[in-house]
Structures are given as C-alpha cells and as structure tokens.
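Here's a solo chain for you in structure tokens, the form predicted alone.
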Amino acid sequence: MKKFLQDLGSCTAIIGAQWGDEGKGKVTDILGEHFDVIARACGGANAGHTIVVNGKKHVFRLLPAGCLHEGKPVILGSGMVIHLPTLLEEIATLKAAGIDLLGRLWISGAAHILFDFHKDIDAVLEERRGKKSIGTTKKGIGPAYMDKANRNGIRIERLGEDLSEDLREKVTSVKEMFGVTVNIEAELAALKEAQILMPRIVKSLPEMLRDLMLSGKRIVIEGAQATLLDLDHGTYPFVTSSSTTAAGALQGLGLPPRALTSCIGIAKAYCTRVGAGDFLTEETGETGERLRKRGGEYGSVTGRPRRTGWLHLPDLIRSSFINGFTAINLTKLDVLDAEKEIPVGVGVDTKGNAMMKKLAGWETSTCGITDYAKLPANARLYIEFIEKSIGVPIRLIGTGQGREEMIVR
C-alpha cells in the first residue's frame, strides 16, 4: 500500500469507468485515510456510494464516502446541485452513527440549490418523453442543471437571503412550461432550516484549495455516476447533466490540470447499468440474474434493479484515454467466482454487435483474499488480460463488500 500512495502524489481524483455503481466510494474510503481533505466535484444526489466498516453499511448520496474518517476537511464543489434536506438528513445520519460532520464541511458558494419543484419537474419530463425516456432517477439534476445553464438557478451562497421574490418568479413559468406547482412556503421552510450550514459555505474555493495544496494538503476527489455517463463523452443521450470525468471533477473544483498528480479509474469485473441506453454485451437472461444476485445489484438511491453484464474493452480503453487514467481499481472479482466461463467484449462488429472473447473462470472463492498471489491463476490470467488490453495497471482489485477486502498490487 505504501508504494501505491506513494504513486498517487498529492491530488487523485476516483472516476467511473462505466456507467456508474463500480465502487468508487470504498476506494475513496480507503484513500480517505491517507489524505488530508476529501472533495466532491459535480452531481446531485442521484449518486450512491455504499461503505460496509465493521459489518455496518453506509450509504452516502451528497457526501463523499471518505467523510467517515474523523477530523478530514469535506467539500462539496461549485460542480454540484445540492437539494438541501437531503444533505441535512446525511449529517444528521452521520451525527447518530457518532460522526459529527458539520465542524469540518465546506461548501462552495457557488454550488447550486436543487429545490423540490425540480425533482417535479424531472418526473414530467420523463413522463413526456414516453417510449424514449432516459431513465432518470427523478432527483431533479437535469432540471436544477438546466436552470444553472439558464443562469436563472440559485446559488448556495443565497442561502441567507430572503429567496421568496425569486421563488414567486419560478411559479408562473414552471406551471406554464411544465404544469408543476411551486410550493413556496415548503421551499422557504427548508431553506431556513438549512440556514445551519450558512457558516460552512465558502465564497471562492479556488483560493480554499490553493492555500491547502501550497500547505502541503493531499486531496481525493471522488467523482459522482462514471465517465459513459458524461453529458459530453458518454452515451448521449441516455446520460447525465454533468461532466463526470477528471476533466469535470477539475472544473467543478476549481483545480487547474496539472493539480491532478494521479487519476484512479474503476471498473467492475463485469458491468452494469441503470436505466435505459445501448448495453452490448448485457445478459437479460438467467446469466444477467445470477450476476445481478451475486452482485447485489439494485440501486443504491433508487432500489432499482440494475442491468447488468460483461465487460467491454472498447469502452474501458475509451475511459482511459479521456480521463488519463494511472491506474485501475478492478471491483467485485469476487461475484464472478461461479462462472465456469466468463465472456469478455473486445469489439464491434459491422453490425453494431459486441464481439466476444471467452476466458476461462475460476469456480472457487476468491472473497477476502488481499494477496494477489493468493488468487486462482484463472483469476489472475482475467486480470492481467484486461490490464494488457486496455494498457493500464490493475493496482487494486476488490474481493468483497468491506474496507479490508481489497488486494493492492
């Protein structure tokens, strides 16, 4: 491990390589403890990133995974859309489980407020697109990024303002456009209780960063949903409303590019997705539900069952690329133990179908091995060909749901 944190430098930042759900928030808990401050940069709270320490699940939307460790610096970036009784119902969940958060959150005044009228909003928009609907998780991201784009949204640094006038602008053109009726006294009401974490808000968190970088702070940032989802790079137009890559991550800090020291990508041994978009090499059958079983692989924001499948190189080789990965967390080994073989994507043919390679499975339990030497050699020759494929190293892989699960190479 030594070796491996050393490699990182002072700023890496964990992205998706997938479509999201790969793990990222139990590499950023396990980093958390070898860095100063944790940053999360775009998103809403339609992320979920679970930890399991000491059997106990945690369940994270807003927060990043790695504010379990006490006395870490937390900040939320300009990137998000925060929906307030949200993030105040994690502290308060954080505060009974015996962390007390508050004392150490910071949250960029420029990051803005995801009211409830946009989650009604995004409910209708979804209802109006039918057939071709996205799959949205209903949290409201688009449209509070839409209001963002129309620099018509409202900012956390408001957050002590009286926003009652602005809320009464809202009533007229959100009925119009999308029958949706503002609740402004709700609206007003948990605003006001949200004035709490007025004293955390920070103005310009560029200047925040650049002190704790010159001071010799090292930072993780986690990201949020994963690069096939990027508003730019993913799958369009079945993504999300952010830039969920480094390159997001940065712009929603305020870091300049050469901040970022390291770059950890995350992948499952397989993959899977929510909602609706191209899958090639999915399994709708019984293979897809032994794997969904295996994985427990039901939304952590939404319960909903996720699709799921083999990997595909032409997707992790495009990830790398776009985020400049230095190395990748390979997750879930363990969830593959019971394949006999296990099918790999390693192209498109003219078709637009997945070409696939087969590779032979390990049959035996690999859950809880933390020494890569202790793994099947089938296991390892899985390993080592998507390392080899994709020209990245595989420096950690995750053998099973806890913290201590995790083999570092």
Ligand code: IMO
Given for the second form:
Amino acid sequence: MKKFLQDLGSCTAIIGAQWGDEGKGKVTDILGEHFDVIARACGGANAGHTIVVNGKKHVFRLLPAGCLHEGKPVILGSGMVIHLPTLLEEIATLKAAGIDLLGRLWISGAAHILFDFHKDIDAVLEERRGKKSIGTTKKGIGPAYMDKANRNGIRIERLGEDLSEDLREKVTSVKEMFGVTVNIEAELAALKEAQILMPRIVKSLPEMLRDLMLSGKRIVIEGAQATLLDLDHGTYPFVTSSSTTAAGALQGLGLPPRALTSCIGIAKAYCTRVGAGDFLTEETGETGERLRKRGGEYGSVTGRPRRTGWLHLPDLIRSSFINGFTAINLTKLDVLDAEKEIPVGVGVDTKGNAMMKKLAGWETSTCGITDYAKLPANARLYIEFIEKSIGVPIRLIGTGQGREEMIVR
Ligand code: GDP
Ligand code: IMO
Ligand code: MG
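Any chance you could show the form predicted together with the ligand after that form predicted alone?
Expanding to the full complex; the earlier chain stays at the top.
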C-alpha cells in the first residue's frame, strides 16, 4: 500500500471506466484515510456510491464516499448540480451515524441548484421519448444542466437571496415547454431550509484549492458516473449530461490539468449498465441473471436491475486513453468465482458484433483475499490478460464489498 500511495502523488482522480457502478466509492473511502481533502466535481444525485465499513452499509449520492474520515475537508465542486434537500438528508443521515460533516463541508458557489421542477421535467422528457427513452435516474440531471448551459440556471452562491422572482420567471416557460408546474412555495421553503449551508459556500473554489495544494495537502477526487456515460465521449445519446472523465473532474473543480499526478480507472471484472443504449457483451438470459444475483446488481439510486455482461477490452483501452489511467482497480473479482469460463470482448467484427475470447474460470472462492499470490492461478491469468491488453497496471483488485477486501499490488 505504501508504494501504491507514493505512486499516486498529491492529486488523484478515481474515474469509472465503464457505465458506472464500478465501485468508485469503495476506493475513495479506502484512499480517504491517506489523503487530506476529498472532493466531488460533477454530476448530482444520479450517483449512488455504496460502501461497507465494519459490516455497515453507507450510500452516498452527492457527498463523496471518502467523507467518513473525520476531520477532513470535503468539497462539492463547481461542476455539480445539487438538489439541496438530498444534500441535507445525507448530512442528517451521517449525523445520525455519529459523523458530523457540516463543519468541514465546502460547496462551490458556482455549483448549480437542482430544483424539484427539474426532476419533474426529467420525467416528462423521458415519457416523451417513448421507445427512445434513455432510462435516466429521473433525478433532474439533464434539465438542470440544460438551464446551466442556457445560462438561466441558479447557482448555489445565491442561496441567501430572495429567489422568488427568478422562480416566477420560470413558471411560464416550464409550463409551456414541458407542461410542468413550478411549485414556487415549496421550492422557496426548501431553499429556506438549505440556508443552514450558507456558511459552507466557497466564493472561489480554485483559490481555495490553490491554497490547499500550496500548503502540501493531498487531494482525492471521486468521479461520478463513468467514461462511457460522458456527454462527449460516451455512447451518446444514452449518456448523462456532464463530463465524467478525468478532464471533466479537473474542469469541475477548477484545477489545472497538470495538477493531477495520477488517475485510477475503476472497472468491474465483468460489466454492467443501467438504462438504455448499446451493450455489445451483454448477457440477457440465465447467465446475465446469475451475474446480477452474484454481484447484487440492482441500482442503489433507483433499485432497477442492472443489465449485466462481460468485459469489453476495446472500451477499456479507449477509457484508459481518454483519462490517462495510471492504474486500474479491477473490482468485484469474487463475483466471477463460480464461472467455468469467462468470455471477454476483444474486438468488434464487420457486422458490429463483439468478438469474444474465452478464458478459464477458477471455480473457487476469492472472497476477502488481500494477497495477490493467494489468488487461484486462473484468476491471476485473467487479471494479467486484461492488464496486458489494456497496457495499464491493475494495482487494486476488489474481492468483496468491505473496505478491507482489496488486493493492493
Ligand atoms: P460506484 O457508483 O462506482 O461507487 O459503485 P456502486 O456503489 O454503485 O456499485 C458497486 C457495488 O459493488 C456496491 O454495492 C459495492 O459495495 C460493491 N462492491 C465494490 N467492490 C466490490 C468487490 O470487490 N466485490 C463485491 N462483491 N462487491 C463490491
Ligand atoms: P454512479 O456514480 C450508473 C445513467 C442512467 C442513464 C444515464 C442518464 O453511481 O456510477 P441521468 O439521470 O444521469 O440523466 O441518466 O446515465 N447513470 C448512471 N448509471 N451509475 C451512475 O452513477 C449513473 N448516473 C447516471 O442510468 O442510463
Ligand atoms: Mg453507483
């Protein structure tokens, strides 16, 4: 672990290499102990990051999973769209668990407020798309970023102001375009409750980060969503509305590209996707159901069953390039323990179908193993085949949900 931590340097980003839910939260939680500042950069409560600490499950939506480490500053970046009642709820849940976060939380004033009417618009747009629906989380993400890009969003920095006029201005256009009623009273009441967050708002996040970096603080950035869901580089239009890559994380915080000293790509040992869109290596039958059951592949935000299938190496190679992964965490290796053979997508044929190579399974438990040498030979062959194909070292391997169930190489 010591060597791994040294190699990460002073600023690392944890970025999903597939379609999300790879296990980013678990790595932030583990690294949070060794870093000084824990940040999220983009996205909103469409994220669902589950970690298990001492057998207790914690689910995070807006807060980075690493926030459990007492005393460390936690940052919500400028690239985020924040549903304030959800944030208050998360803070309250932590408080109930004995963790006082408020005094060390910092929210960029440039982050946007996601209102309830954004959620209602999300639902209407999905309905209108009919058969072409994206399968969004219905958390209002697309509509909140629509307002931001349209330059009529409302930033967190305005939390203390009377926003009734701004909301009234929305009423007509939102009704005309989407048939959605903005409940001004309810929105204002939610804003009022959220005023408790006002002392936690940072006027200029880049300045704060500059000071932190100059004083030698180490920063870990928890990515949300994942590369194949990126607005520019993902499987458009079946993507989210933010930049989910390492570059997006830096942009979302206001950090210069050269600040990043390492980037950990998080990839499941197989693959899942929630929502619609291509998934070349998907298993829709019995095999897919088996992976879903073993991996507990049900969305933590929506409870939807995740689609399941196999790794697709061309996607991982592409993700590694886009993000500049310096290391990979292959997660949920234990989920494959009972498989006789493990197919891996190695290319795409002229008809657009995935070309598969079958590797031998290990058919023995890897649950909780923390020493690479103790893994069954076929599991090591599997890992080394992937590593060689991608050209990035697999330095972390997940063997269970728990914080301690991780191999570090
Ligand atoms: P995230 O969105 O990338 O943070 O991932 P999620 O939390 O949505 O989904 C990952 C799920 O897999 C969570 O329930 C984790 O507790 C669980 N998980 C993470 N790593 C491992 C692992 O190595 N093995 C197993 N069995 N579960 C894991
Ligand atoms: P984490 O951070 C998995 C997917 C949705 C949908 C598409 C657009 O937990 O990995 P949106 O609500 O963002 O407009 O939905 O993106 N999606 C995710 N899938 N994990 C996530 O986050 C996701 N966030 C969004 O399912 O297909
Ligand atoms: Mg998730």
